[in-house]
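Next up: just one chain, as structure tokens, the form predicted alone.
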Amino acid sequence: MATINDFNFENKKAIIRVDFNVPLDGEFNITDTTRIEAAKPTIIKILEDGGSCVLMSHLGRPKGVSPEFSLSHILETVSKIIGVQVKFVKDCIGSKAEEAVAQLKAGEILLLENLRFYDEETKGDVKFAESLSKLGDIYVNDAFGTAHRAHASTTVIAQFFKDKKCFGSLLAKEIESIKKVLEDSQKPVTAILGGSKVSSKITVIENILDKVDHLIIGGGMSFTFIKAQGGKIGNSICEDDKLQLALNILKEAEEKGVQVHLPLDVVAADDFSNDANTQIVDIFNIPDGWEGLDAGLEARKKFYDVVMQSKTILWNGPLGVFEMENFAKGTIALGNSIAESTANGCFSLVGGGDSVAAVKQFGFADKVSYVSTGGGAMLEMLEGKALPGIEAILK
């Protein structure tokens, strides 16, 4: 796997994918820039080796040419981050972009106006990837959050690099971090899974249940495994077409010797409202009128007993509605005994944009070994799918 630790880019310009597709609120103020900063050090390494760096990337969703998607708008931020002033053009091919690039010396960084301004970009062009590929000497992919895409500048444009491209330092750090929980894990290996839907996570569950020791299961999708028991779950959410396939999953885990832990317990509220009346109720009798928001003071003692005992934890999903302050607790406390346990000396990976949303929410972060940037990304390495980025560089 070439990284950028086995090039030097002395007088050499790395144009560079990263992942700047960060949320602006309605005065163009970045309020989230943990992608930017993620890209830092792969810059830097460039820049100290003598090189120059380009750097390409899509923000948002436009229809062609459109201002308020223009990322002349993170150019300050961008700046700031690195600790470099960053240049700017407002194309991404063609003579400017070439022309900006010519000019550029050892230790300066351009930022290409928005890839996703040519429809080119998304549908894999490779005429538009090799017009691309003329404004570097060396192609870095840093961007995990879109190497599940098969898009001109993730995954084309490295046929024209041959023996000349490689990942940068962030997308080298996720392989690695999912192969950790994958691969070459330490047992006990113990997955969680939370969030609203099974259907979402089922491939994921049926590839990791070779891998894990322990499975907890919490958030909303808990109710369909509940109901699927013959529990009584309210108004809680339910994916009523997905009970067989929970109680596949539950006989699967059993055959492989899987403990599979559901939450004893649950805070239930007769509204979805923070304002909304509370009671902890047996998760198997949740009265009629009344939903489950959050994991109960049982399931949490018990989730704690078992993260306590892993030594690799991945973590994909909230146990409750976090956004809500009356139904975080049970999150929070998941969180907080991971980062007790990877004091411990376990390995815990968190992934997926709600349980990365709550671990940044609740400063957890810095207390877990590691955080990933890409949501979709992430799920389908777990799901044990390749993805066509980072197949790019391995070829």
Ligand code: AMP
Second form
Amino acid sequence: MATINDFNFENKKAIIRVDFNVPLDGEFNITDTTRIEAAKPTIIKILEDGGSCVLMSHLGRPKGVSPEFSLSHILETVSKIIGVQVKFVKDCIGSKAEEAVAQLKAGEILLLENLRFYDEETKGDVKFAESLSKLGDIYVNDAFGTAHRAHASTTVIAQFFKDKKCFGSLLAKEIESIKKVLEDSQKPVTAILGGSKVSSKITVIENILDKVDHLIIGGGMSFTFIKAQGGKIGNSICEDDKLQLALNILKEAEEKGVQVHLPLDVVAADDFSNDANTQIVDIFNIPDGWEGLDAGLEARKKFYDVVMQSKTILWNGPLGVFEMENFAKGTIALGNSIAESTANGCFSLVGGGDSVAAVKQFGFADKVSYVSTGGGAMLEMLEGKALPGIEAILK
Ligand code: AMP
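For comparison with the form predicted alone, kindly provide the form predicted together with adenosine monophosphate.
Then the entire complex follows, led off by the chain already shown.
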């Protein structure tokens, strides 16, 4: 697996696919700079070698050239975070871009305009990828968030670099941390899956059953498992067409010796609202008119015990409706347990959309071993799929 550490970038121009698809407010201020900070180590290593960086990324989903999606909005923040004044060119291919690259000196950084101003990017157009490939001597992919897409800049471009292509340090770390959970893991391994739907996680569950010792199922998706086993779930969310599937998973888990832990009790509410009346009830006996919105106290205690005896933990999905303060406590308790277990030497990986948001919101990001930057890409890797952006470098 070639990474930037296998190359000396002295007097080389690296064309780097970064993921600067950052959230912007109405005044084009970046509201979360995590993705830019995550790309910094790769950029710094190349500059320190005596090379220069050509950064390419998409931002949002523009239809053709649209100024509100221009990467020029993020230029100053990128410069500040990297600590070098970054140059900008108003195109990502063609003569303007080529000229700007030709003028780039060692130690300098150039940011190209939004790749998705061209339809060819998401179509994986070979000619467009070839035009991009003219802008660097070595291709570096450091964009985990788009590694599951076979786009021109994430995948197709790699064919123009033969042995001059590699993973950036962020992408390498993402791959390593998933490997640490799925392949080279220390036992016991615990996967914690929460969130709203069984259907969106089913392929993940199927793939990890061979690899884990414990499976904690929490959040909205637990009710499908409870109803499938004859429990009364009141108004809790449930996928009625997945009841048999839930039973099949439980059976398969048993056959494979995986211990499945569902919440023993839940915080039930009489309305989907932070101000609703609440009571803690047995998850198999939720009264009519009430819905489970968070893990109960028994459940939290049980999950704590499982997490504390684990040596490897994967966490994807909240244990309740954490966006509402009154139903965030189960998710916070779980985050605390994982932090404590990590401090005791366990390896913990948090990934996939909402759990990452929860981990950041509640301040656990520095207390777990690794927080993945790619939601969809992370889920696809956990599903056991080969990601085109990764395969293209390995080829
Ligand atoms: P997902 O995108 O599938 O990971 O689901 C995340 C969403 O699940 C969050 O927005 C949570 O509010 C929601 N969620 C978690 N637990 C519950 C629950 N018990 N009832 C309804 N929604 C839930």
